[in-house]
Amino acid sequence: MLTIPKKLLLGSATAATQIEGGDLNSNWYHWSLAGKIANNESSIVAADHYNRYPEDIQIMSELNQEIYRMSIEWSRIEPVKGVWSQEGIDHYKDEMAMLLKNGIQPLVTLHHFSCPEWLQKEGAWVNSDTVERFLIFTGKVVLELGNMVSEYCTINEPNVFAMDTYMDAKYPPGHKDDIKSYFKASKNLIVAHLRAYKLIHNIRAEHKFSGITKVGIAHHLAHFEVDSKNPLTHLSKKLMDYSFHDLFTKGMIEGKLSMPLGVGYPEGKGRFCDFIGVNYYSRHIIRSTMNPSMLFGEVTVDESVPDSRKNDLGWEIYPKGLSIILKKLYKDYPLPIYITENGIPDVNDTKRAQFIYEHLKELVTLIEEGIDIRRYYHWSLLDNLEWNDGYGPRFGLVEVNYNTLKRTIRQSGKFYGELIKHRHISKEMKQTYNIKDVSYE
């Protein structure tokens, strides 16, 4: 039997662009108009959560969820530069009020990959002026939400965002191998977080808003391993860890810029996170290559891993990697940890309950060892637009029929809801949901 400590709160996560629909002012809507999403799909409908959020919050309540991570769509709040939408502001206030009424504590993400189209046309994150625009937006949101929200995640996965935008051409404006823009945007994202951290604390203190103010990031941490003793491969792993992980942890937690982003502490020395959000999905194997644009390493999946240990996108299911990265992270930065994303695309819903069980087992063991893990947000509440991959990958605890928009709680969702309610996984639950204790070495 697996027992969940009371300190570990359980819930789910989403992002506005991926589930809301209806937003004509987002850069992702314009990206979809250009045919850049798989199967020429569009963000315009998504799961229609913007109109159906009362139904979705009721589902969260039925699943006994304690916490919910969601993002505010910047383009709904500021559809035109310098012009605030009261409709957008009131919508999110209503959503927060309904979450709180149902006993669900919100964690609000301020930047989750998307931005207004007007900002995209100005260069978005390669334009240093975007830092100030983001602070203006942040200040407006924090003032408007007031007492309803005390916890904020400033920026989601800055490393993935910069990589997929400026290196892999997956996100608008779709640059390819533009390493200069990668590092320029990375610096601006880091500085934006540092300044937003201070701003949120200052606003909430000045206005005496209730609740303990907590501000952090959601950092994508992958577990890298090498497939050989080739020195180039080991060098590649170090370069990837440095450019994909370390630049952002040092920058956003310590406030320190590292080369090639810069040097020193632009906002002074200190701690710029009250919690560290970790998004974890898989292990990646690095193989040597002579291609310098790939940092002399190719990121692949271990070919010996059977399909039963892969998700629908071919990523390896490797819970042990979560423990490995969290132990190192906590040793370097002994701050509260939130698992801000952890999930699996699984259209047939045959692996998700097992996936949740195995990853929670890792977290419970780590907590018993003294690591301060406080939240687990499963990705995702609903099936959603998986960015450039479109609607094919199914991450939801709740299935969305994209023809009718009907919601159906999957078996794995029922399992998770029962787990939250009882705080343990009994033998009976294991039998009901076909949960097994397996080795993934």
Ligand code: BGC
Contents of the next structure:
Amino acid sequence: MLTIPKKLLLGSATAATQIEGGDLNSNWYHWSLAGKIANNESSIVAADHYNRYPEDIQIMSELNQEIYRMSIEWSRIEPVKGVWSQEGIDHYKDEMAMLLKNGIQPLVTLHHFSCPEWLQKEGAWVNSDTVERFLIFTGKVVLELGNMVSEYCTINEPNVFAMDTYMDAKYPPGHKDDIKSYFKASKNLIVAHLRAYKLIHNIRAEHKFSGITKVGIAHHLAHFEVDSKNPLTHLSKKLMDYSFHDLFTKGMIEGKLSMPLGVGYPEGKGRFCDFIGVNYYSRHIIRSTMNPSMLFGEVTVDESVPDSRKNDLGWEIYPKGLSIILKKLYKDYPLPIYITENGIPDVNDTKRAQFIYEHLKELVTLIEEGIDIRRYYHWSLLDNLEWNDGYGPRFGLVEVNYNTLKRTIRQSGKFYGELIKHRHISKEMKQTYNIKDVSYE
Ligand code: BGC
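Just the form predicted on its own so far, so send over the form predicted in complex with beta-D-glucopyranose (BGC).
What follows is the whole complex; the chain from before opens it.
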């Protein structure tokens, strides 16, 4: 049996480019046109959420979701530099109003891996002017959404974004092993967050918008281990932890730039997060390598992990890693924690309910130990465009048939919906959904 404490709110997360479709002005549409997405797929239809959001909110409601993390597509608000689209603004206002009417509290992400094509042409995040452009966009969104949204996540996973864009050539403009740009963009993303943090607070206070303003990040934290006693592997892990985790954690929470990003506190010393959002997926084994594309270490999966403990993309299912990283994080920064993403590509839906159960169990134990975890956003509500991997990986609690765009709630979705309703997993539920208590190391 598992009981979910009242303070832990449950819901799901999505990102605009991955589900909305229909946007001709984003850099991902142009990336699709250049044939950079698996099987030549395109962001142009996705799950057609842009048109079907009333139906999707209805589904969220059926699944008893209390909270919802979504992103605003910058290119829908500012399709042309300096020109606002009233249609885009009204669209999101309507979506927010509908969420609130259904008792679902939104958490809005302002940058989730995509930007307008005009900004891409100006160099996007390697251009330091982008910080200012991002602040202008942020200010506009916060003003327009006003009383409807009090919680913002500035930037999603700057570490994954910089890595996939400038090291692994997966995201536009697709640079390979461009360490210089990796660090340059990382710095700009961190500074953008710090300044947006202040800006959002200032605007909401000045306009006396209702609700307690909460601004944070969604930081991707993976659990790293080494595969041998070789000192080189340990060094690789240290470098990986530093360049992929710590630079961003310190930067975005404390406001501190560390080498090679810079030194000191560009926006002063302080706390730049009202909550820390954590996106957690897996454990990775680090091997040492001289290949710069691995940024100091090769990220692999433990070969002894059985298929039953891997997802469709081969990532290990390792809930214990979530506890390990959260304990450390909370010790360093005792701030409220939101799990802003946690999920599994599982086309046959045989592992997702069990995955949710195991990760929630870890969270409940941590809450009992005094760690302040307040939100769990399952990734994802719907099947979606898994960036350069296209539509193959299926992360949804709800299946999307890409031919008809019909939605079907998966068994795991029903399980999650019942769990939210009862805030409890009974013996009967465990039997119905085939949930087991397994031990894993
Ligand atoms: C991203 C999502 C992505 C998910 C699964 C996270 O890195 O924020 O956009 O779909 O992981 O890969």
